[in-house]
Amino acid sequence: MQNDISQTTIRIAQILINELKLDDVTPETFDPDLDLVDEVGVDSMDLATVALVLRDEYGIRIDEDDYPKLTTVRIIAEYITNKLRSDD
């Protein structure tokens, strides 16, 4: 369970550099509790892009009314991961 968290939350920060083109920073070294708004920089429509290709990438809906909670990388691990397991 650890694992897969962990490899979400480098998978997640891995889309955010992507879709950020956030040069300065690898997957690896991301802060994953940095705050996505207030410390990134991420505004609503980088947070609606990212909720599609994770949407791709896992087979998950993210509620448009759930963005407000996924504020930090770790968070949105956490709720991929219990939307995996209770789609089980």
The other form holds:
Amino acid sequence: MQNDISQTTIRIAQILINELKLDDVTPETFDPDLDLVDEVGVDSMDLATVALVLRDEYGIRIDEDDYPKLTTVRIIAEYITNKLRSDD
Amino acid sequence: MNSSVTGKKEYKFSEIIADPVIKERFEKVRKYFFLRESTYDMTHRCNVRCEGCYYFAGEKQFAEENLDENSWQTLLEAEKERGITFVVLAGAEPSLVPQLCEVCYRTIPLGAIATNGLIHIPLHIDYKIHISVWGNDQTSLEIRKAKDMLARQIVNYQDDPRAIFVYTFTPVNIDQAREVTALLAQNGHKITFNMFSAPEGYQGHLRHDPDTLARTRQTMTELLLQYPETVVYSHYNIVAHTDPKGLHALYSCSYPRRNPLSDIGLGRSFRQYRTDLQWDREAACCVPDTDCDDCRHYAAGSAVVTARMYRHASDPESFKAWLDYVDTYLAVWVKDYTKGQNLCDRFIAPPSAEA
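Having seen the form predicted on its own, I'd like the form predicted in complex with the partner chain now, please.
Full complex below, order starting with the chain above.
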């Protein structure tokens, strides 16, 4: 499971970098514990865009009410992993 | 509810934006996702007194007026520091304090001013200027106690690229929108639409009912089709603002007054400052003291509908409708933003929160 979350973390970082055009960082070097709002500058519209891409990628729905909980890449990875597990 | 139950195809977001027309419009509006607004009451004075004016409802009208330019400068610098990129200057009447508007403009150069248009705001304050219209001049005289309002507004803002007229539909001026729009079209002005939204406790004759909402919808649709160069609106704007349910019931209001979330979005960033430069999270709203259940206000919709991108990314038509709404919002509020042709020319039902 640890490996799954690690791979998911890298993939989410890649999606964030692509969607937000964060040119000066790579998925491998993206700190998964950075606060996306305070330290990366992500806002609710950015997060909505990322949520739609994640919906495509993982086939899960991300509730709008959950946006405020998705504060770091690691937390998003855990959220997705839990969603996928609960859908099994 | 999945597609096997609804019989409706489920689209991936990537499928929706694979349409080059949708993709182009999405990329166009997406450049403006950086906008973070807050609003500011500039003065508690006004040169007209309109029935149903939200400013003179509630406690904010009694706030002390701060006319000190240095205090405003300090406030706006702090606002910029915390990430505010767009200001809405309102009032009572901001044109009475142009020196304060100028301070705001120098510090945060993107914004809009809501004015009754009777006093011209100097050109070097290069914000969008929203000029409020409540009907023809006879109705304005009755409701706003001011003579020849529209004629004076048109002259004051002739050939001014900042200006857009905001026609507020009330139950008593629905038909007059035709003559007002025709007159504005003749003079080369732009118009967008607002809905009267009752202040808390208001029981007067301007509150809409299902019949006046339906008549307003019909009139807006006629005008949108008849004056595509003049009317800055879309079919989805009409849907969102004339539904019997208000904006909060349809979309869940994202302003702090009705939104307990303080971690992200408007709940985190939005403040509504009174004339004493104080703000109160419990009251923070683009139209404070409005009866939230009756709120169909254009300014509220600009944020509330726009924030619900995820819900509208269910199928191409819904997403086009949402893009039209955002494109309209940007054209109304952001100077030099040019509205594109609407992508969706029919009424699309608002999505439910569970969609």
